[in-house]
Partner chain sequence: MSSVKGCNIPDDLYYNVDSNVWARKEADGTVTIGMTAYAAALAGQVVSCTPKKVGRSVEQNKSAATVESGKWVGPVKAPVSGEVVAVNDALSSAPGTINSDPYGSGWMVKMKPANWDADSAALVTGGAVAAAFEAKMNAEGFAGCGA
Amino acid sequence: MNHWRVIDTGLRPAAQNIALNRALLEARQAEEIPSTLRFLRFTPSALLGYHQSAEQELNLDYCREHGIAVQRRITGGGAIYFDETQIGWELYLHKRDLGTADMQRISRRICHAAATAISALGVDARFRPRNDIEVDGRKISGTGGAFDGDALMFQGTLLIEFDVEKMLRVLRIPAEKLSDKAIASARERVANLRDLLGRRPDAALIRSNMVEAFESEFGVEFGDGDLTLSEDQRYRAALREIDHPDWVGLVNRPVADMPILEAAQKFAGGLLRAAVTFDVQTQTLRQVWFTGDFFANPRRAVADLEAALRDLPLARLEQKVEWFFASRAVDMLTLTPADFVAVVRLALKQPLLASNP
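Return the structure of the sequence above as one chain only, in the form predicted together with the partner chain.
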């Protein structure tokens, strides 16, 4: 049986955690370490996806005022807020551990095992394509990956008693999404283990469940370990690069290339407002928020629609909204799916867009 290593690097600032990502991935690629499961925690940090720009994604004033570190991950996906109310888990693997080089299949396999581990705590956690783990449609773990040659690193969060309001304040979003109602709606999209279980889960139990689930998935046995000398050397070199403004500013795009555009329109079914973060360069809806004075049941349908429209090429808006309402029962009285499309289209016609050809 193959022996893999499990390590826990404890509570650290973001720069150290990201530098360890780089160091362990390099060490795995160089075959200096066995495949490894790492647990980690963060002091308050706003973490950008590798290709994201801090100005476009974050409320940098808020981060500064509240001592929240801004860092860039080596993995893809969107900006997140990470603090002591979450646990991080990561796998460092060789492609031969997986029997496939298909990145989507690798994500699915790891997420299924992680969902099994979370479910063993007494909740019904499931993988949701493309990269989340959910409990009853509420996100409990977001994930992402990085690879280099034959080595890969896949990482996830696990929400224990996550502060949704703080996350919203860290991200660059329209002001009205910070109303009590909007925050309550955002909370409905997120699942905290503490709320689900009615008590704070035991961290040691979470770790042992994860270990067991990955042992069973990959047919291996984990043993406790520590960072090796070669990892420590690689870590020190990586930290010099990553704990530096040049790394955080590696991608630096102006806010003007990603305006937040807003519109309101009165329909027979009520007043509908849309705020849209729009990537002008790729003509992509990065995020859409709906508010207004209208009826929708179930209430979370609006938050689900917002989630379905994330990172959507504008050309596919009509098709996606149509699919969304065709695939579930939502009672909106006389408000129609076409009304949602219309108000988003109206927002995109705002003058700011015209000034950013």
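Next, give the form predicted on its own, keeping in mind that what was shown is the form predicted together with the partner chain.
Only one chain is given; partner chains and other molecules are left out.
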């Protein structure tokens, strides 16, 4: 039987956690360490994707006022908020542990195992493609992975007592999404273990369940461990670079290059508003938010559409919206897919865009 390692690096500032990401991934790629399960927690932190600009993605004034550190991940993706109310879990694996480099298959396998561990706490957790774990249709864990050569870092979070409103205020989003109604709607789409169980779950039990689930999935046995000397050396070298303003400012693009454009239009099916974060240079829809007075069932369909349009080249807008509604059953009464396209196109015609040719 293969023997893997489990470590818990505790509660740390964002720079230290990101430096450990690099150190463990490099060490696994160099085959200096066995495949490893790591548990971690963050002090309040706004984490940028590797290619993102802080000014474009975050409400920096709010972060400063509330003591929220701004840091850059070594992986891509969008900006996220972490704090002590979440438990992070990460797997550092080799391709031969997985038998495939297909990230969809890898995500399904790992997330099914993680969902089993979460369910053992007393809830019905299930994997939802592409990379979420949900309870009764509400997100309780987000995941993602990245390869470095033959090594994989697969990361997940588990929401314990997560403050959705704080997350929304950390991000640079339209004011409409900070209304009481919008915040209540966002809360309905996530699940906290404390709310589901009626008590704060025992962290040691969470870790134990995760260990058992991954042992069963991969046919391995975990042993407790600590950082090796080579990992510590790699960590200290990485921290010198990452715990520095130049790393956080590695990508520094002005807000004017990614305006938030808004429009509203009345259709037969109701009033529909769109707010669009638009990357002028690449002609890409970074994010789209829909609000208004209309009917959609299931209710999460609009949030799923927003997710489908994230980081989408503008030229593919119509095709993506048509595919989205053709691939699932959504009841919108007389509102049509073309209406969503029309209100996004209307937002892109706003004067703010014209000032950024």
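Numbering follows the first chain given and starts at 1. Whichever C-alpha set is largest while still superposing within 1.5 Å between the two forms counts as the rigid core. This is a predicted model, so every value here is computed, not measured.
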* Asked: Is there a C-alpha shift of 2 Å or more at Arg273 between the two forms once the rigid core is superposed?
  -> yes
* Taking the rigid core as the reference frame, is the Cα of Asp257 displaced by 2 Å or more between the two forms? -> yes
* Residue shift check between the two forms, rigid core fit, Ser208 Cα at least 2 Å -> no
* To do: Can you read me the CA shift for Phe325 between the two forms, rigid core superposed, in Å?
  => 6.6
